[in-house]
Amino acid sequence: MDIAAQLTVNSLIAGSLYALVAMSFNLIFGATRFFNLAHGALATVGAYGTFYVGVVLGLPLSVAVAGGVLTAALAGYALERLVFRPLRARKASNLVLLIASLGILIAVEAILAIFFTSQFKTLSVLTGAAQTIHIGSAVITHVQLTMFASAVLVCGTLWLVLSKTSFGRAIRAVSDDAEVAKIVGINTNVIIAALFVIGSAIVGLSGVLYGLDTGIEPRLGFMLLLKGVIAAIVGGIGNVYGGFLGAFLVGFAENFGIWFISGEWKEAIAFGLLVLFLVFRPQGILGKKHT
């Protein structure tokens, strides 16, 4: 087998799973201002919400993430509007914010663990045996493959939706200036319930998909956020499609990295990626702004 074709198969998986964090992190971000760390833990529950459907309730696999992602989608909107639009409403800095999401992030990952266990759990019995695809001499699983397409396809709707919709443009004019959006006439508190049912859904994905090519635990959330907000900021703090770019910049750097060192550094070169943009290209590649 060509290790290098493999590596590049295994960077388009990471980075595709990157990916749907950082842009739904970024879409978030670019109307909050906030480092929302309560994201990941709705990948947990995206995550779960599949298990308990699919395997504990014995429905079909499509059922099955299709309920996980719903499930995301809820609890990220119940989140917005029962926590950060009341302290949004009383002016809280983005302090306050992040220790109030970084609180959320920990308790559900206790309450996932107090429900399911802490224990490593699959999901096999919705997919059956890994069914693989060979591309050359590498190898990819449907469900890497429907990894890489989801990535791409969450993209280009958000591209649509952001540059040729009315509903794009008011998200584009909240994310500029929301006290400005306001006075036009914008509700700000809708569109950003909505950034957050649309953020969740999409983070809720890339939890499914994470489970269903590895497993479930009650922490694969902050995991996957670590990458996805060093995805975010490679690309562009708060730009979608920076976000996107970083990602995969930053899966193809890990797995390559690992092809000249132990894969005990696979960590470490994704931080030491993130410190040379910080220290060189602090507004990452493609910039801050949201479109």
Second form
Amino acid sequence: MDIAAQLTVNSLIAGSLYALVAMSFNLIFGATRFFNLAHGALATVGAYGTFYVGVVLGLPLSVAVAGGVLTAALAGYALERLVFRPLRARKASNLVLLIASLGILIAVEAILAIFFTSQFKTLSVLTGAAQTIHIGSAVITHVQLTMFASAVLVCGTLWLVLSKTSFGRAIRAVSDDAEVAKIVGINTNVIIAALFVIGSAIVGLSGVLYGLDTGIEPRLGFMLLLKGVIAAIVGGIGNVYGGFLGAFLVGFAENFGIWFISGEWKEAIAFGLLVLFLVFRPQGILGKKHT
Amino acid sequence: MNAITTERLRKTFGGVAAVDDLSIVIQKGKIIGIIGPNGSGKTTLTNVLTGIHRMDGGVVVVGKKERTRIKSCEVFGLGLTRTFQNVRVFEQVSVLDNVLIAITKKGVLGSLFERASAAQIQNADAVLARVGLTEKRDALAAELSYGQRKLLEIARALATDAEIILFDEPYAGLFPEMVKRVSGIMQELKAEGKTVILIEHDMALIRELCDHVLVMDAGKLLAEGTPEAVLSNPSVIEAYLGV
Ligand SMILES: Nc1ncnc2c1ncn2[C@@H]1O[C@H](COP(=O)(O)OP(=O)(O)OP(=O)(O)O)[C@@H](O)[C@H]1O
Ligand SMILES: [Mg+2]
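Okay, that is the form predicted on its own; can I get the form predicted together with its partner chain now?
In what comes next, the whole complex appears, and the chain from above leads the way.
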């Protein structure tokens, strides 16, 4: 039982992290319809933003977290304005956009490695010694609890915005048929830019939290991206809530999977799940309905 | 007064001119019919006027300005809207929201903190009642029948409150009672002083509704005039019979 409780907590922690990536990935994908691999780079940018503000500049934790999230949001906005929008205007195919985003992912990792070296760094200066909470026989740190709270809060806020506000209605319209959305007066470029800001802030937060929990290195975003995208597809590509569900499915499968198979296979479990879904339920858990 | 004027408007697809140096005048406050055989460029004209396709040449005068480029996100601001021949509603959005989209705020900050007000919802409900979709209000547009989607598209166009509305074959696939309702709407729009452009193959409807008819053939203007004059014109009959 002890193991089960801890595995449940671990699953929820991993799921929360993946959920932040998957929800934001699907939020942007819903409206832009291309596989934005640069999304992962923004998690790294967020983590290094926090490192810079908190460790290099020595500002307090809250400022460092805000700084990291804001840096990621701005970087996402910049990518949309400087790379993706010009490519869309030229009617570039989704393959071209995908390759451009892969290029950005690699370039951002390289640039961060140049400035900060590619060595692993911890952010424990900011968090101090990990404070833990006991839930029954399971242990969870404050940072990990924040991950879970963030995932739930972000999901709830996105639900409110998407289903209750005029902005959300416009997003759903753009995701559905961007050309017609323009005809009814929606400036799709502005909506997409806003989605990049919001989505990049969310994925930036995932990078920041991962950094505070584990530490940072330039490739952390790539790892998060892989799991996040698997969760996004498993949940239903382009579907925000699907991304949330898919993330916890991946989290639970990974952590409980090693009960049955050896721990070395942990990384393979998510991919196995992906293949199963691609073959038997390609539309994912929730399908494409609702953004 | 003219609602839209085109001068030598041109749109080609791979060397073939779908709209071929077309110069037309759409008078304000009238129901203007556009007829012509399949492939004569009626839909392409609509697509160029609403920025779906970029024009390859010529000028369009709409909203007092001469334009050589129309962007589709500007069309709403010009007081122009349209329906699509191959119905395009927002499938994964509710019927009510399909209409509300045209009514509520469009800017990011304005819309982010806006919940549709009672007045806006009332407005949308009134439009849905007008096309007879009240009962389907909360359904997803994807769940509607083909005819109902056509009606929803008309509702969305009405909700934009545009001065000029382009209907691309709005009657196709409608039941007779729906046809009557849509014809009623066309006449109401005219009574409100709006300009209606109606692309239609059913000549009885053209006769019944239109003040003026433009006949297109191979991207050019073949004839124009009152419905009677145009429909008895030998070259129009010839074009339709494909002699
Ligand atoms: N997107 C496109 N790409 C290539 N060719 C096109 C495109 N749209 C229209 N065409 C061509 O342009 C010509 C005019 O087509 P259009 O759809 O405008 O005719 P239409 O008058 O609306 O016909 P219908 O009565 O069948 O709706 C046709 O030859 C058509 O094949
Ligand atoms: Mg047509």
